[in-house]
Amino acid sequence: MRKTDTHPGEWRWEEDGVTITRTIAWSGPGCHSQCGLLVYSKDNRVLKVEGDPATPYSEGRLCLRCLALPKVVHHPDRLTRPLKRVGQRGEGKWEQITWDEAYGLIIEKTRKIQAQYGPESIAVMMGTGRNIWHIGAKLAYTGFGTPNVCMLFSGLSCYAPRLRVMPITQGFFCVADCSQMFPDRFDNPAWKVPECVLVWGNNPLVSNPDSFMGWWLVECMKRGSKLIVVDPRRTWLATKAETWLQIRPGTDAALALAMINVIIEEGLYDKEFVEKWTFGFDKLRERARQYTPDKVEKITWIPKEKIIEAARFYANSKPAAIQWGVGFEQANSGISSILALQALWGITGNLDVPGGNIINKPTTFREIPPPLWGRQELSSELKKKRIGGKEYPLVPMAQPDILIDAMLTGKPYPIKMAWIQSSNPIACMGADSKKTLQALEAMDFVVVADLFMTPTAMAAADLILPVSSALERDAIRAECYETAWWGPIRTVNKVVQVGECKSDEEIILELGKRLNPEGFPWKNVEEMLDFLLQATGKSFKELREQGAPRYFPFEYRKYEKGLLRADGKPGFETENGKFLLSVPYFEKIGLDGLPYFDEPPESPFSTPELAKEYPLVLTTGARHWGLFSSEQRQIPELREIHPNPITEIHPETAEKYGIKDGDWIWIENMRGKCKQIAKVTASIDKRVVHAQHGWWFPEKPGPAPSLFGVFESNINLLVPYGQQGPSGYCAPYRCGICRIRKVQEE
């Protein structure tokens, strides 16, 4: 039962001399959710954070990261003034300067580099989970005038592949329907409880991926939903599932195709929907016939009986939903996995129906904020210079693997400046961590904007800008456009001011106005937010005063009602108006238009000789309670839960290598090694090990060579650049090979 909202419609009030502010947790530090917060403050200090019962998305629930926000906001190690490097890179010698001096230095270096090498020589690199992707793109395109904006993440292997593919195949983003489109949630009469939820490539209870709250699944389970869970690890959800498919990492596309095979060959597909609304069914049928359960059992290590059982259960459940995550994108055949999973909800008619996979477009569609904001302002000549554009036309941003090589080699042209915001690539997303560092060290000028000193900032930055946390900024939480799934619009409301920290929005606007005043005409952040919100008919202040989230009307089966296409006709906003099971555009640019399976570049099957030396499959990146990627390592309460990095090993494997639970072990392959603590558990296959990612140690010395111990336990030392899929998207972060051994007294 929901708790009572004691101050309906208010966003700020006083109680017993304490100010209470209603806001949401939308980064930084990083967070993908939009949990409602009640923040208690006094005398410019956050006292505590509680869940807001008036927020339908979270209904008063909070995770450890939100509860720890006061510790983050007022942490003694926060960056609070701009820092200019005065020693050599990595020495840890800094001078505090003013914001005007910092902006002046950026302008000076930018103009020099633009004049000598062209604006394309500047790379804007952003991370995940911060509310700046649209505004950061605006800074890149309109401010610096560069086409090179991206995540420094091999294959852009997180969310970006889905954002790119779904608008092509069905016009808009899709998400599992757990009633989140309605303010009255599970009580809404239009919504139906999914009979089956297929959880694939994520553990939503821990990760809450892409604003999908894991507890929604639990609420669906309480109401009767049954689960199929595809995961190499036996998670809590896997223990509650009707069927747990313990997949070999990197083989998701094969499994999905085998399920499609069963559904089509047994006539379990929705014939009416397929005939009327889809394109390419016969081609998909022929492709899926190559992936029989017998064949795929050998590929995935999943018994064929379980594959058949899962396919039948999903197809016969009406409605059924797929809740997917980043896991299958972090393999070289990730794009094929996306096509195959979409085909599952397409051929079973579970698209845009209550309790199925719903299309994100609200009935009154608005784009807030504009996707890749400012890109249209680039000249056609500069657009053509985007790194990787010729090689990978599907990728609208700079392609990271090619960008890294350009930073190191100067080909196809020099990259001389890096702007890094909401990202710690050496410790987190960057593959081959030492190569990532070398690439940043090759830059003439590097700016890092962050809340704390990170290994990336210490090692590579010439200038560090202190960023406000989620409780120190005014902003909007809105992903209301075709390439990202829709949620209610909320305001992020400033509670306190820490030092001279500025929000990402402030930094980008103030610098943008100096770089290109005409491109950034707003006097302040509020005016810029008003501009972004104008399609809603509400200003930032009006939306904030509303107190509650701004929901738009939502309808199901929009493809039947002419609510998806620009011309108002029934169908999908695709090149032929159909849901594409086979993608003609892919074929035009030299890609396979159908899903298929590619063996990971390094595996027991693709590299059998190499696998003799490195016999274990290495998977990485599963989220854990309390920490988001490489953040929160400074917070004692959260480190108490996660004091050290963990690698999960099956008991038989541990015994084979003389390893006991709690031992420090080396994980190594042909690229390098790192050490983590062994967790011996039967929840993982004996041929697979899982290592945590994002580890560094703020308590260790910052200056080089230590760099906060970033190379001690960093699993990305074992992950390559240059093994992205043929589209330029997706890379094998979760399906490599390794060997393990106990750390001896060395």
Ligand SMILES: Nc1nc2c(c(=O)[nH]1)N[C@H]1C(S)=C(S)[C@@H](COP(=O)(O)OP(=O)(O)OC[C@H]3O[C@@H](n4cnc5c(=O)[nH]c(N)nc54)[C@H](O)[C@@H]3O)O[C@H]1N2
Contents of the next structure:
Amino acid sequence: MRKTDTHPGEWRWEEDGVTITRTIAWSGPGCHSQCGLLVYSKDNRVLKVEGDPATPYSEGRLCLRCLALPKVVHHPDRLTRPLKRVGQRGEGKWEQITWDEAYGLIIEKTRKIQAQYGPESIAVMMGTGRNIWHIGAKLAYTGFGTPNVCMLFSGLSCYAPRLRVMPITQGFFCVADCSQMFPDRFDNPAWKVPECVLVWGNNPLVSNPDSFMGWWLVECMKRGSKLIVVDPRRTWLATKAETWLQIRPGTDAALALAMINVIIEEGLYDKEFVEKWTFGFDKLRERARQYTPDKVEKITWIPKEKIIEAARFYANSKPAAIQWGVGFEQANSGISSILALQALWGITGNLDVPGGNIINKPTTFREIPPPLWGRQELSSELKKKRIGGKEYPLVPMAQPDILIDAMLTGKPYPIKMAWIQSSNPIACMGADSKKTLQALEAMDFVVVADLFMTPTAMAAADLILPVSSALERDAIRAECYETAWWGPIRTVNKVVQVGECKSDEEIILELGKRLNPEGFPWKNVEEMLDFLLQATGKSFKELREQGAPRYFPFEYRKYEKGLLRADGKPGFETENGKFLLSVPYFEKIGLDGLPYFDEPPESPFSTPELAKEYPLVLTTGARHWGLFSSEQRQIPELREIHPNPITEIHPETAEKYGIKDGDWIWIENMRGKCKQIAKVTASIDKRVVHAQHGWWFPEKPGPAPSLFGVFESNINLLVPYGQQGPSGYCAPYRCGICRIRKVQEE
Ligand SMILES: Nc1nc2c(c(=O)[nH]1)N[C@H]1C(S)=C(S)[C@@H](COP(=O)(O)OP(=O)(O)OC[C@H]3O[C@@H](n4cnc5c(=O)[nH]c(N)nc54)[C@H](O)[C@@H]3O)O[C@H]1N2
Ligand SMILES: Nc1nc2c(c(=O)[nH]1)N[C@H]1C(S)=C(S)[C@@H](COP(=O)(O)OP(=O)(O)OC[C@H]3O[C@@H](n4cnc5c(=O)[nH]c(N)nc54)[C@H](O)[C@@H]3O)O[C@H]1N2
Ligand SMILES: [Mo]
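Alternate state requested, the form predicted together with the ligand (shown: the form predicted on its own):
Now the full complex is given, and it begins with the chain already shown.
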């Protein structure tokens, strides 16, 4: 497809009076990806969006959310001017103000709160990956001077756990190798087709998560890759797999340990790699022995023969890759699942080999932007004050479950101001949605920066800042958080201006300069981007003029070549230079250094009495095509595909409860209830139901108590705070309990 590029090396050109801009999009509608776009515009209007055939990440493919971008950009509900609350919170009375007035108000409130309670009483909360993490951290640390930056998301249960653990165990982030590090992709002679891809708690064809695109996997399958899929639901990939392991939600760590057990005891591991490059093998072996296929069959509900078969198949395939997702991170044993899954690629020697799991670090430099940019500028006294720092030393951000309590109780110290940028926690991230609302209501001052009026903004904001979408801003897309690295760098190129919207970059820089001029020395966003790009040797303009993503040299088996460690020696950038199967640092901070399985806090086994009343296992939030998290509910073309929230139920279970396909049903447990539409399907286990997350209804009344119907179908009313794993990460969003019944006509 790349051959059809009509303007190679150009980023903008004219055709019949229409301007065509080559750019990438990730947001508004938001997602994690690096999709290449050709945007057609005229007179400050986006006319249409096409896939850019020249971008090796997407090769011209686009999902429906990108195709609907013109509708999003020019949607009548877009926020276009800063809004100041004039009525009571939640009343929906706003006054339009200027940006100068908005910044003035923020400075006034910030100074007052800083003086009275200290800068640590300000909490900065961001949403999922939309290029904001590095600059948001900078605003928190350097601008507000607070150590409390996080997602308002129990257990920080998305990506943050993987991003935290991998740098400790192997030095850098690691991902399934589908040739994405090379611009010539599947044709690159150094790359190999994985013989087996183990797809675990991930559905990339739908979710294209974190710059891993589902179509890459299909290309691998066309070239011979066979799949093992671990998922409680029969996804499209599961139907194509050699083996589908239909797992009981929340038990992934046990399954992975049983597979390790089989691989070690049957001698299927890579002895040379283990000997030379890993640490803690004997301890891992001993631990895994406790997880026999017999025992793990009872835990996971997967027949032991299948567990053994999958372990053998994965271990005997060379190379084999693991593509994992958020499915197992949203369980209290999530950190153990991560350790165990890494151990699988470690003991089988599939690490950093062609077609295996690659450490996607370019060989020329380490990271842009810096991890949690600005944190090093905090005084050690302030660093120590980070909420949850004492309880959860592993978590470098504020720990949200403790933060929520601090917001409500003022302990260990008062939290008085919330800055929410690119997140809708009442509808989406937050567990216990009503508690999330109460915590925000307890603040003296709440700022929300978003593209649209959300339930969170309506309920809690004192000030709302209108933000530009990806087509309305200049930015860089560096697939990089903390020490993770995903490959090419591209520029995001502004096409149109909507109202008085500003980009996240502009807002943070302009406010940062007012809060702490020395900390934000750049004249404009371009200068700030140039600073961030320094390590790559190209400026923003140079990168943009290239009209193509910038790839960096990439090599396999970097640990053999001294390309991972700061001292240039072979091995891994870890505490002892080895790939850690057992983690001494974890032991030092009071955690188990090895993977293990803990029952979900509420389950048929851990709370059998409760389970009598709530007999079904509840998993939530598996992604679907048209919508991203809580977004796009106001875009008719996308809403048409998903008009209402859906709960999947097995036909026998539906029959038992007198439920038919298409019925509205209540899903409820001891914490609350919500209603969704039943989809009766044999793709799910009889004992499990799956409910969608992120639902609210922009067409319903905005003012409280309705808040756009955010408490009607919101599955997080059933999900608690405070059940995160012992590390502070990973909360059971995907392994609760519930019962269901038909909604009776009222
Ligand atoms: N279209 C669309 N794309 C998205 C998003 C979106 O909302 N819509 N959201 C984005 C975000 S924030 C993220 S984090 C990524 C997530 O993307 P993925 O990591 O692919 O996650 P999901 O699709 O949520 O879940 C993957 C699979 O996990 C399964 N699952 C549920 N419970 C368990 C369990 O206990 N164990 C295992 N092994 N599997 C389980 C689900 O059935 C599902 O098929 O997608 C991103 N992309
Ligand atoms: N029950 C359950 N709950 C879940 C999940 C689940 O699987 N089950 N998944 C969880 C996961 S993995 C995640 S990551 C979270 C996601 O939770 P959130 O990040 O809170 O999700 P969104 O709904 O995407 O909210 C993002 C907001 O940012 C706005 N936005 C979009 N683009 C931009 C931008 O460029 N700048 C700014 N400033 N704003 C922008 C959108 O309009 C939207 O209002 O939800 C979590 N919640
Ligand atoms: Mo996520």
